[in-house]
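Here you get one chain, nothing else, as structure tokens; it is the form predicted on its own.
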Amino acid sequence: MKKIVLIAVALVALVSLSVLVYGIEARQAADVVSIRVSDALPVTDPHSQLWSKATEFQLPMGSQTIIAPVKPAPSVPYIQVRSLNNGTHIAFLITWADSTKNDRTVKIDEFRDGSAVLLGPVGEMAVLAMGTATIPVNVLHWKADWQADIDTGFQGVESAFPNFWVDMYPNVIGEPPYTLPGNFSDAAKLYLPGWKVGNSFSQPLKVTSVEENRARGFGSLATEQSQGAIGRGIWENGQWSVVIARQLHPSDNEDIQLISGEKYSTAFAIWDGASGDVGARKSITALLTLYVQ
């Protein structure tokens, strides 16, 4: 009796061992997880061969109903991110299906594309309500739109009403049709004021398709001072891949430093502008680990 009962007492404590490592097993198998490699990174080349180096992590994407404006379902069921890293930076590629494409905010009923990923400390319950005042998070926003104007130019008026007119154009040089900015002078900043203080959304002259922000809680997301996250989107075939990267030690002091051998809470949300997804109207995934091998 004695040792059909250590038997019985064995075979629980393998099968709550089993059932152990397999939860273990599938939580691991939500993490992403960025491949250390000694290579330059392809920052801007969505399709470089480096990338099959990376694992492949299909993540689902659900609704975002916490924040107005609402999205009560995804507009995509699921994203694949892979990420590398070599001791210096760290680069995302994320795919997913999108049967038309998004790039110009021109007129006021044009939404964009974009995809983009928080980071945080692991295992900060605060990093779900985007951050806090002691714990804030970094956010790197792809925008379609930005990349448009890196590939064909700043997309202004004239591309939404191509023959549009004006009598006069302070400061511009040339003739009509105007574009930007290839021949404005710095005087024609004093009549575009966005242009004139910096904001980065009325930049005409776009060196990053990539917008790094910082958030310390629900409704403070904010530009940062310093940019330096870089990236590429190239969209074919009905899919959208794009390639997000930035420092792993940056020196902004409002960017979180990456350790290699540590982990980091993620999250990665994709807005699809045919769906009219803007700002807090978005598709995310559930709060992942990120592991920095």
Second form
Amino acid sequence: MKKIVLIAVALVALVSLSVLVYGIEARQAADVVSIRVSDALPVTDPHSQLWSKATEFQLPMGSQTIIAPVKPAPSVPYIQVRSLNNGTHIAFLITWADSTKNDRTVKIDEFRDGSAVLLGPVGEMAVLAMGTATIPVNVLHWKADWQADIDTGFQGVESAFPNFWVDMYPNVIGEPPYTLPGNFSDAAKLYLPGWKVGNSFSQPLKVTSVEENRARGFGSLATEQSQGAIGRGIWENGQWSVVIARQLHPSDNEDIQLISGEKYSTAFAIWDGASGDVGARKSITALLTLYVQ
Ligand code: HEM
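Show the other one: the form predicted in complex with protoporphyrin IX containing FE (HEM), since we just had the form predicted on its own.
Below: every chain and molecule of the assembly, starting with the one above.
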């Protein structure tokens, strides 16, 4: 009897040790670890104390040199990334140095600052290039101009051209100057087709500064039908601090479902508006492993 108890105790010790080792190994093998907390995640607060519970990972940046328009050298040498999850949602805090705040894209030579998180299955190199036809990836893209639309109101043409004036607009309520979205009835929206058809870029009333996308290889990035990502970015003292968050298990089955205790592929991208970054012209990390604690 005593012998059986001893064997049982040894077995339990062995199992918990291997779980511990696996946990530590998985954490050690991962480039980014999303720390499990029981709190509500600070999805719109880059300065929350809760972020001190997350390990900071300093990630070197390279640049996209595979397809035109290429970026010869990264805008920033490093970014800092922290991640928290609470069993229902995952959040990333990305910080990087940027001496200028570029948060308007009205004029043709204006480009936004931005950052993105890519999520894909573990162990697939092709994931870095935004997935493949058979390996879809999720891309959560925070945009500084969407943030400005939320923080200070929609930045229309008049924000870049103060003398801009419209004498009349079909079906608009009231007198000029017209503002978006205030004066625009449904009928008037016909003359702002992007807004009318639901193009997320043309929405004057932004509810989130993070766009949820899916891609099956570069050139195929598309806005997801259901938008559930959230976040917030703050620029101060020459640095962006941006939170990007989404559900661990989005309702769309084609999305990457993040299971606690598992590993995934991830990568990060940064756009520097002052350098004219947009689309493919960006700084990117290498393909990384994310461990969701
Ligand atoms: C070698 C790697 C990569 C290549 C060759 C590449 C290429 C491209 C190309 C050609 C575009 C424009 C066409 C399109 O919208 O699909 C694009 C846009 C985009 N890519 Fe990538 N990409 C790479 C890695 C990444 C990574 C790692 C991320 C995210 C972490 C990312 C996120 C995005 C986003 C959000 C856009 C839209 C940007 C915008 O609207 O300005 N890409 N990429």
